[in-house]
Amino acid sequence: MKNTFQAPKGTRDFMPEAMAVRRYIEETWRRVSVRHGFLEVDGPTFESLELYKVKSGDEIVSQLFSFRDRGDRELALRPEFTPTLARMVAAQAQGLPRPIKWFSIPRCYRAEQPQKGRLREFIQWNVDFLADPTPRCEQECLMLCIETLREFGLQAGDFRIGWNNRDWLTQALTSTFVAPERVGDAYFILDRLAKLDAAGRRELYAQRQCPPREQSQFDLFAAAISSEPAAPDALMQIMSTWPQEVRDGIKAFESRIADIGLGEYCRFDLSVVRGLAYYTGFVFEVLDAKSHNRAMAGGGRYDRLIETFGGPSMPAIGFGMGDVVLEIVLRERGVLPRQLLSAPDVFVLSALPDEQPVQQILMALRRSTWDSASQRVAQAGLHAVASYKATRNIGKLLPEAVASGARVAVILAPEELARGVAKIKNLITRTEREAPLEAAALAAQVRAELQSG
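Where the form is predicted on its own, the structure of this chain alone:
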């Protein structure tokens, strides 16, 4: 019967090789997060639909997988982790040690049209730094983001971070050419300028009902955010009209990130405003430097969000990075490790008619020992496998052991069995020796062979 079932559109099956890539990405996120002092958290896969409406408004409903449960409650699969985090912090705010440095690696779901780099089901690394009003939390988030990408093998030429500050930008816009009531339109335009040619800009200006002065200024902004040689001059021309305190703030932040060695990765970028209304100040995006405007990560300050969910007033900053685009970039740069499936330590080969000795040896090799005093594993079990081929010809089984990547093979044969021994073969040096067949003693000899290199 032909299999007519397929994975739902916009989702993925994780076969062993794909699962190894996924675990590599997740473990790298986790390892570097912990190294930077962040603690891991998680929450429900689905939440009250109202939770997402509070953060993003009613229009978010069309982008979610939502449903009613048997109690007629409106629920939704999580499209992101920030609302869950805000709910958790708001409920426990008084008892949490501060600052709060959390990260999570949840599966998320979006009911949108799948395309390259965007799926309906994806895994996202979320990092949040709360209860610290100083610029150091912004710097720590940038530091963590950059060091994680470097841990994956990416360098300054592979990605760039554009940063901005919505408070400063609002002050600059309203003091020059944008009326206060049109700041939202200005952000809408700035968020799209980098993706549009001249004709596209004309259409956007008409859509947002821009007066002629706004149009000419936004054209200058478009020149400043382009990759043309004259872009820095256009940026300087724009910033020369801004209030001095805004220019001083930008210069001071640039100096701080340069002092900690992040200057080559980060630059002030007019086009980075982030589309979500809850951002309150510093914002940033990580862009693929070799694929124009492909975003790899993004985030910023959301100083009023915890309060929105019933918690205390609390400064906060966070960012997210999805696995889909990241994997594409790692593959394109050739930095994704070729062999991520775990190779066994030892491969057991048997020419015996009885399978039971193989099982006894596998059990001894795989068993960990427990230290009751420290309440920890004293010695981890080995990664041990055996051949399932229906042959007793060791010569035919050895290529399987070598292909597995194992460093040591244990060979069981009738001649050695009669003498109460087994062979331990080093698959790297091609040397072999005999060891007692008793399972625990044999396991100890295998460990010694592995440790000898």
Second form
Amino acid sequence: MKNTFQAPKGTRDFMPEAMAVRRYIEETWRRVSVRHGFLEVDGPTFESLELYKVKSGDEIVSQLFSFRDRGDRELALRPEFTPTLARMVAAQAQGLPRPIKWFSIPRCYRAEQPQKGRLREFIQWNVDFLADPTPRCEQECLMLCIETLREFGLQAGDFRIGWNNRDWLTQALTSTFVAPERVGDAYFILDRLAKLDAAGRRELYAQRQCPPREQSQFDLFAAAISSEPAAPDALMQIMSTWPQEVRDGIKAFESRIADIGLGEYCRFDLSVVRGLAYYTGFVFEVLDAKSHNRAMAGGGRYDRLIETFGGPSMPAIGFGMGDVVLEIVLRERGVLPRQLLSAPDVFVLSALPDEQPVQQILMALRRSTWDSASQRVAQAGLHAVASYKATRNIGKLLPEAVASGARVAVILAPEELARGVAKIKNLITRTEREAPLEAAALAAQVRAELQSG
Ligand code: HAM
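Next up, the form predicted in complex with ligand HAM in place of the form predicted on its own?
Now the complete complex, all chains and molecules, led by this one.
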């Protein structure tokens, strides 16, 4: 009996088309990060289990894929990158040029119940800005996040960034209706309010043992959060009871964001508190503005994490964006390019009985030239393919060359071979000319044809 295997629950196989989509997403993340002055880093796929227990929070710890190695050490596959980054920065802090602007594109693993937008293995772009005490860190992170989404073809109406500030919210809650020891419960409730109806809220209040005053206030919060766009009156009513300095802080932040042209994307959002335990002040989430997809990205300040990991006290902020929800949103908006597999530059067609001339020409076309002075490739080889069909009938092979998207075809046939030439056919203009058969000379002529447009 044959064994049949399936990919584990919540994982994906990347066949060529899916892989091209993944590379497109990763390369866009990488390109825009570099343009914003961030340097790429990476770390191990697994870490000691303890690293995630220190400060990520119960939810993530409950989703860990953990195991013991042969030395009986407890390890876990990384569910996120932030603890690794904090460990790396804490260990190297003295020697690192500041500020630290890093990005990474790790695969992450969470034993979640697979559902739309949530898998057990996903790719998460991380952007982190550390060791700079000014508010430009928030601004640069938002700038990069928004610019990247725009580069994917999304516009202001497609997504919105809901932001909040945990310090201000704590101040507002404790000065109005939440006892200091119940702030954790209040966050737990706020994190879930947007997804619950009245009955769901009652259940949540009972579960977190909310006193009646909290319940009526959270109902007000729910009214302010649930309507789309957020009910400005309900929000104003709530905020009118908050300390002046909190309201001033919100206004000042809004105006700084507006100054750099990001105002239309960002909105103060009561329901954004973030589940991870290490966040300290500013937090944000990128939400699909048109349908109820899960958050595309989330992040915030984690000013105490580097210290917790044995490093110096250091301001830090960052966010993570997963590939899964992003791809769903790009497809739903119709902005994912249809053809992502790269088309060849040149297609070699042969009517010759012998395969070797084709191989020689492919070799010359694909070969790069290396420049030892600059230690770089001086001239990149061409993307060159040939037909693997058995037929030697050029008329039958030509449609394959055209369908491949190649701009130029090289045609080898006995009559030309006898005269020491090959044909170069421009598949766009449909013009043909002859070129010397010798491989290097032919490759040069193909390049010239490609450059002629
Ligand atoms: P997070 O909110 O847990 O934050 O994840 C950020 C993003 O990763 C989510 O918005 C989502 O797009 C994606 N994501 C998370 N879990 C899954 C999953 N099971 N399947 C597919 N996608 C998922 C963090 O991880 C923080 N460490 C981000 C950060 C970086 N904060 C500061 N720096």
